[in-house]
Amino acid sequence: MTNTITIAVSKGRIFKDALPLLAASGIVPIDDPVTSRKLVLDTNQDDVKLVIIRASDVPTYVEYGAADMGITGKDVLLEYEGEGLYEPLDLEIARCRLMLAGPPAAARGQTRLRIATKYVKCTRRYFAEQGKQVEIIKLYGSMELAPLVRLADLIVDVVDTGNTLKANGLEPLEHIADISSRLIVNKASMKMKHARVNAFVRSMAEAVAQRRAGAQSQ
């Protein structure tokens, strides 16, 4: 199984936005990942297999070589500070941004602000670089919460429409970053595997291409 290619692809809206770049690409998955329950997709290429994980395990799969290539959230990758993977091309799908939000007036007066968020590494080196100290609270989901309940003075996540911060009665405040997917390579693949993986980062970079070129004629 050595010329076998391995794609892990995260969960979710990602894999969805993903599939047809996939396709462009000339891979299909043979199997449905919603009724199936393989952990490992077969596709319509013999040596191509689909691996749908997690996104904040793509990472760690593509950096230790259980895939050869990943698609993950930019923030995924943001956070994870992987050093045994390369980082090739921007997949312009799930765009979002990740955002500072809270209360219009939370931060006014505070000295050392406490901010919740599941993005520690992102959000310590974010207010390190402005030369301000916050407590960091880690939480794993329902940020918007964590201001209503006093938890938390301000939280760092991903803000999509905004229409979920609004409900809550937070706003985004300041903007940290653009976030996309991206696609990702094992560096011992790119080297061990280098035409395959790169036919393959070119063809998806045409279908990004052909996509963007779509949606700018519309």
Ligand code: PRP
The other form holds:
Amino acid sequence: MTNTITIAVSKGRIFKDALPLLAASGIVPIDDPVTSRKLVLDTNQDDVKLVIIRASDVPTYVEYGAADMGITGKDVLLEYEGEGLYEPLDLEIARCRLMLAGPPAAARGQTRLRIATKYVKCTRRYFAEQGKQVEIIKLYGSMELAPLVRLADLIVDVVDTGNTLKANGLEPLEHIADISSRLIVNKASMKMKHARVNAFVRSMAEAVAQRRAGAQSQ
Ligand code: ATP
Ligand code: PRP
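Now show me the form predicted in complex with this ligand; what you just gave was the form predicted on its own.
Starting with the chain above, the whole complex follows.
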């Protein structure tokens, strides 16, 4: 292990929300993250690199130590079920809810429901806890389409405003979990790069608190 700190950040909406928190912690990418085709971004700090990858790949990079830390959604972490990760900080960004949803009457009068989702493990756990047998169909996106074309009775997906459900004639039915983005840390990095990692966790915690204070005063 070198003294460089590598932080894996989910691309897409999490990256957009994470950038101001990173900046408040003193980390600013040098390469333009929007236009650059580089996957390892240099930052204003020589010993800090950012890797910008798919949300669902972040825990893998961090668990295997390819990145020391990462930023990804709690939905991804619930689905990942990894063992080699610490989760020291809720970043309070990209907030949404993991929900069971479907057409208004779909949940009634069915013996064995078919559920379309990219959250297969979460969905299996959720129904197993209720002693219910369901058939789960794995999808990679646009879950809302599945009930419309009778691929599934219901879906499990993240919901924020509810606009996507509404636009497709679907309703939120059951709340499964509150979701926000989390800072995760590789267990070996936590030991071997303790001072550096802890300083970063502390500065990110301050950035989150400042952001929260700013939001409350508006
Ligand atoms: P991938 O490209 O790996 O399939 P994705 O399409 O889910 O990922 P994003 O849409 O950027 O990527 O979502 C990343 C994370 O943002 C999700 O894992 C979740 O934690 C959160 N998220 C997803 N949708 C919303 C939303 N509508 N509002 C707020 N947060 C959301
Ligand atoms: C996410 C999610 C829902 C939508 C919910 O999709 O999968 O479809 O947001 O947000 P809402 O409740 O505010 O409408 P996203 O926009 O990320 O598109 P995706 O299918 O590419 O993941």
